[in-house]
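Shown here is one chain on its own, the form predicted alone, set out as structure tokens.
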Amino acid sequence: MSRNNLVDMSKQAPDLQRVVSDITDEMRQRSERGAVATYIPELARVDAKSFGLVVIDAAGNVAASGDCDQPFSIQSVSKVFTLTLALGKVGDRLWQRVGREPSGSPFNSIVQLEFERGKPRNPFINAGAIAVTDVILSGNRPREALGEIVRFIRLLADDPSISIDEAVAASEQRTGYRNFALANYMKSFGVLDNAVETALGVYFHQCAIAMSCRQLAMAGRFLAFLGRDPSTGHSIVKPERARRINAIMLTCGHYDGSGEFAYRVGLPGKSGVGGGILAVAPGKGSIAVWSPGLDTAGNSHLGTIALEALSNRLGWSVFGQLS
């Protein structure tokens, strides 16, 4: 099947489409929606009532509902794609700079970084993601490194229209004081090879990439199917690497809320403070949800509830199906 010939699930598999539509309707009726991120001024302007949900299965069938085609700032969801690129560049040498353990701390904590002498606990907290971006930047100009990231995401999503929201990037650049502190601290321990300002410039722009749920679910399909694009059979990464990226998503993808997400949803996932979550059900499908209101850990409040409902109703948890 061509990647451009994805099938509308509302015509092919009404049960799955019904599940997605029902969950969207249920989320719209909830009054408690969390709070939008205000420390990045541009994100504070997003409508907290927005909600979108998309599921794409192995055959390329698409079940979509809500604001599923509205682009939003993917923020830390971008770290899944930069981790994939960095591993492609340096392989397991990456783990000399970045750990693979859950943090148990807020995503922008500097306390843990100080205790561990500048080595970030995992690639999905801010410090770890900055170190990963530094790997991609090495040997390239900032524009080239950023272009590589955007082209990779466009390739995965099969959509050349995906771009960076420059207003969000500028907003992060103006207010990213904590990230500057993290990067300078890592630089003092030799974790970063490039200038702090250069590495952060690329990092802020990668986080400002704007995608819809439909685009994000498409881009994450390779992780649900052992590193392959199931529509074309093209290998993105080796099966072992896809499995390991999924493992880190499951244990570290939601910061200090990762254990709670694994407990409730049971799927590898990566959240962003823009309200998006990319989740994968190995062998079954990729899922993207967007709801801008966040919980206290910085993860989408309704997005998590929606994914828990979806996983339960479809029996997609990696820990087994509920009776």
Second form
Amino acid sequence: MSRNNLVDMSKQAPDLQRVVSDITDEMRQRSERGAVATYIPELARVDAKSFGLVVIDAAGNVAASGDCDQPFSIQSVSKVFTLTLALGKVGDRLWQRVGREPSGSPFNSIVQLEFERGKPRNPFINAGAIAVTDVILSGNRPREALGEIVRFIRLLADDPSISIDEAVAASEQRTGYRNFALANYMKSFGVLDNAVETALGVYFHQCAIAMSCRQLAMAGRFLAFLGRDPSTGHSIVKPERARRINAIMLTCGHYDGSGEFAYRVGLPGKSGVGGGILAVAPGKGSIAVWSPGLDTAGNSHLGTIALEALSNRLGWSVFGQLS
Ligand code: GLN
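Could I see the form predicted together with ligand GLN next, after the form predicted alone?
Let us now look at the entire complex, which starts with that chain.
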């Protein structure tokens, strides 16, 4: 038993551990792994063969395999945590700035912003996430806003060692031309309160937070269990807020691949271009997978296949669960 009341799954629930280990073995043998993101040069250095998978169930059992303790760049998975923080700060007023409809567009697309007068479709496309970060930034210095985000994630994961990979942040800062375009465009419509450079500085750093699958699965548990940390009973958000964040993950968490992910996996999930996906099986467990190769929509290729297999074998789809 660890300090989180978590239990090594291999002894407690061998079936779940077996499923997780089997899927990892299957994924290791695949030759088609997708393409590692290169538009952030530092991300291109990652070993494309890496693969990690962790499931934490309601009882706190942890089933882990592969490179499950190797930190990777969480990138857009951070947007789940910043959305939670921003909703905690301004509540439903957030929706005056950001919509909650799927975009049907790539994560860094600018086309809808013109038609919709600078209001991003949802908090998970880049424009929406930059607007959410701008809300967290208001009234804070950039360092404080970033500190708040990192502290929140450390608290959720119950791990004070989580930190920012400065090389990744600097790499994106140097090459983030699209994000500068998106932020400038929103600023011209008055959607951002803070300076474009400041909002983007915080955004690039939040995306550069490095976490392992084990830490990410821990951090996602409150979404699987009605806003509570099931091992301590601490409430992070109200149940209705957890449900709504899950709804946005399901409909928008994989950009223009969100419908496909819902169809194949059937779970709320949020991907990042670092190859990580956090998925939530309400009432059942929290899942993190990492495989750096991406599909054409920018979502982890093998990560999606692994989650599809996991949700099938465990019967965890939200569209019809096995008991
Ligand atoms: N930091 C990345 C970007 O802004 C995040 C994108 C992603 O993970 N889909 O381009």
